[in-house]
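So this first bit is one chain, no partners, the form predicted alone, shown in structure tokens.
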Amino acid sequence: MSKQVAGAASLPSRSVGSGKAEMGDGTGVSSTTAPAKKKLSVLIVDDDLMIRTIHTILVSRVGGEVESQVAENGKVAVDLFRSGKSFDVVLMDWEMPVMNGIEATKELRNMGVSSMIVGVTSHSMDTEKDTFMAAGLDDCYEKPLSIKILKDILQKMKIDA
């Protein structure tokens, strides 16, 4: 698990040189290294500190290369994407101050964000979940999530967890 500071930019990796590994004898033999495995990035959006903590711990325990970042409301999440951040999965709470999950999800979709957005809510009635889904969610679960549900979410993305 790696926490990132909101608004902090990641620098793109750059190749320098010919792309060949120089051997001790200067022959310039091509290097054939396996590509680095991409880390899965998860944004946890919830105003409840306890839920953010639980979900952060679950993400760190799911296995594989996973990093997470938290946002305490939908506006912070939208602002992260506007600043150029991107995430593979967004775990989005429904009821939050400033900007709720429905508003944030609609805004992210209007911005063209194609990340998997998963609603995480205390609302248990199907009609309530349908309302949240209509905002543009890919899926919706009751909170808090479990390790099994989180693994199921990642499996839908065909990510080995």
The other form holds:
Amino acid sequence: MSKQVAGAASLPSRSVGSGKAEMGDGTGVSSTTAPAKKKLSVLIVDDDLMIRTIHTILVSRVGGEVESQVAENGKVAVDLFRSGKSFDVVLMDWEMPVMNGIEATKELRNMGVSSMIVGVTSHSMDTEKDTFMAAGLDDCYEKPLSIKILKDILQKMKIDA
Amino acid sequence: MERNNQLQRQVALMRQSLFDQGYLDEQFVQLEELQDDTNPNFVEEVVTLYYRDSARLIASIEQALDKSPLDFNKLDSYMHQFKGSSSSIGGRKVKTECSQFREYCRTGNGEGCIRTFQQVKREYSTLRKKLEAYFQLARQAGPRGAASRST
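Here we have the form predicted alone; I need the corresponding form predicted in complex with the partner chain.
Then the entire complex follows, led off by the chain already shown.
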């Protein structure tokens, strides 16, 4: 699956991301260039193309600097992290072939991955969600996510960052 | 222009009836809200993926129902996926029948599964026909064919 990038254009290096350029003394660009605001990155892990499609558009629509990538099962997700990639947020489905969400979450936590991992599942019973949470999730929601819930998740990310 | 307005009214009425008759729920509206000029056919694309998922799952369930003895865990797993997909596009009646089927799986009621599966297929077939007619009319009506949610 190809990487999806949010529609917003890249910000210039003296971006307003940190707010400093706006609050500067107005004498021009400082000698040290402020780093470009880092985009929030989301990894969408689900074997269902329909869900990957919905969540990819959802992420692009949530506003702000957010980009997404997809993985069709837990093993692909783990391999991405192993290859050196990192993501701020992982939306993890439960039931997937090859490696399911529980196995993938445990593996990522064992690797020391501290990204926010949010379970997204059609299992709705509390006991089922508890089982998924116990694997190392930060939170768990029913799928598909709504824009409101995704915004809340990403907002938590920005506060913790 | 007048004809286009008329078509758009028909599209709006058709859309509303899908909700009023219980075929669709709020999740369909969530999908519509993701559709815009950069993804003008998003809802129809997602629904087309749903048809593809459904064909595969229905075939798998049919095969599984032909086996003896019935593997209720496998049947439940397939129907769980089908229920999830149907829920993702707002297919309310299909989702309800899927839940009933899963109840029968839980209690190991093979006859109940077989009977309910016919209802699942019927509801799915009805929903698919209605959605295909809706999208066809929406395309004829043009870009504003998918009318905004009625208040």
